[in-house]
Partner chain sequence: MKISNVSLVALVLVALLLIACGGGAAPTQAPAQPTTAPVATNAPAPTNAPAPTNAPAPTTAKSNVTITYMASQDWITDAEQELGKKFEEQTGIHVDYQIIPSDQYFNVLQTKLNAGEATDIFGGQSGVTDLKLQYNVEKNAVDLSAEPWAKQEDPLVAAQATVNGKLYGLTYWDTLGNVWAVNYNKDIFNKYNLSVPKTYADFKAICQTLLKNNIQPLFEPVSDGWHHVLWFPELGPRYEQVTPGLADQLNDNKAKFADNPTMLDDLTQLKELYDLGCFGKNALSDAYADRTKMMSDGKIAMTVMSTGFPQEVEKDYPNVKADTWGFFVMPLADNQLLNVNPAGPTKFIYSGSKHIDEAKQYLNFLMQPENMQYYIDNSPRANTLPFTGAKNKFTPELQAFFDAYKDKRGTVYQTAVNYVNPQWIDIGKDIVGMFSGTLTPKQVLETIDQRRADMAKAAKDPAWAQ
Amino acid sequence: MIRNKVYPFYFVGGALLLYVLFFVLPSVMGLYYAFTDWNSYSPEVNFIGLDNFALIFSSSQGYLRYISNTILFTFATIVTKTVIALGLAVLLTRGVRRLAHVHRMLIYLPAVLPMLAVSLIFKSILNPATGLLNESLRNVGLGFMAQKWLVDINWAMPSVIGVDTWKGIGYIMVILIAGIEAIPREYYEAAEIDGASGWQAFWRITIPLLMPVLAVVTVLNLLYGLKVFDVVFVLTKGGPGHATDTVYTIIFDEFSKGRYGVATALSSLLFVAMIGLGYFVIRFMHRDTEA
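For the sequence just given: structure alone, the form predicted together with its partner chain:
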């Protein structure tokens, strides 16, 4: 009752209107088009039921491979970014004291660069014949480690994941540092008095108290990973073959071919997956902290 008096319901009206107009309606309309044969070749738009989804999930069309590539990319980047960023965050809050801010800034720096620029630079670095990486490896006698990073079917996806991780860890690290610094130092002092080792303090204090932040970081990485496009498009264009094609590169491809119905079905599928998985991750990690 008190809350009602302080905040009359119509205060939310403007925001609600904009939200419905620009978010709810396009989503609903998008969902509708996913059930049609809307394309650029024909002026007619016919309701075709679940045909677009049947096409996406049929094994002959290759869409399942793009979905599995997207899941692989998402899972791998969540793990690599979170683990490395967590290690760096702990190192730069509890370990390295000297010039810690400079180190943080240097690690964060790639996050402010446009992905397009980063990808173009790495495309040059990873060129198998003339790239900096292979040249360096050859010059220090490690030529056997030189790979066809972006054009070998086995190395293309790990290379894309590597570039994305390099760019993304700084951002995740900054969020985790904020989380770690919010943990009261008294807990660590008490643990030290009780004879806990650094490793035990990390697992028993840092990780549990960081769980809400880790949940946020995971959801951010999850949503980013599922809708990845730019890094793949610039580095490999989905190749070699279709080895690194993801859902969004295919949505772009389908849209540019004028197959709007299939493209909308794919994006609707992704929309539902993002909401579902995001909700699941938050609930799962929240329950973990409560336990």
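Target state, the form predicted on its own; input state, the form predicted together with its partner chain:
FYI, this one's just the chain on its own, none of its partners or other molecules.
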């Protein structure tokens, strides 16, 4: 019996070894280097305690702004993706019947496109001088709505959020559709017999029973938002004036400058934040289900 229980570990041994070598070990080493002055200018690596973290949380260094930008991006994309995707999921399961699968495919299509390609396309579309969006607005007499989307400090972050939301809605929608279709139809039939409106059925049946799926979706969006890099780097490179810089773009910048100790400290903070927030979100959103 004992041998039978141990036997399956032979199959996971190779994958477990690779996981330890390429994930666990670098993570532990990163945590150590976060407390050092590791850099490209000196071969010596000295332990400096919490100096890197004190530097990060110093208001004079600007790191707090990058952290706030990351929080803003994460919160905004979680809300916009979830709300729009939930509306589309309900529409394509309870409303639209004709060609519903075609609509789902078309909405999901951006999710399979590389973020690099999407960002490059939207960088062209949002060009303030020759971009398709501003040109279209001018051609239909709405030139006053044309903006300097990616170069205006007030519009850069909303533009990045909009591009990321456009790409990610389909992926979230598919997950929510699976959750909605798993809800027994009998609940809605009983609610209809009792005279409940569609809105009441949505709030009293769909949302409560969809809460575990919403928790998964929220955690996925949270983890993605906190470590966002590619869409920001391609569209704005963190500009204008650091208005769209996030923690990961600054980590990239710090590594490029050879300030490895500060970069690993930022990475460690982000790693701890993702674990803590992910656990909190799951526990909070499962609270009513467990009760």
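Keep in mind it's a predicted model, so treat the numbers as computed, not measured. For clarity, a rigid core is taken as the largest C-alpha set superposing within 1.5 Å between two forms. Numbering follows the first chain given and starts at 1.
Chemist: Fitting the rigid core first, would the Cα of Phe280 be found 2 Å or more away between the two forms?
Modeler: No, its C-alpha moves less than 2 Å.
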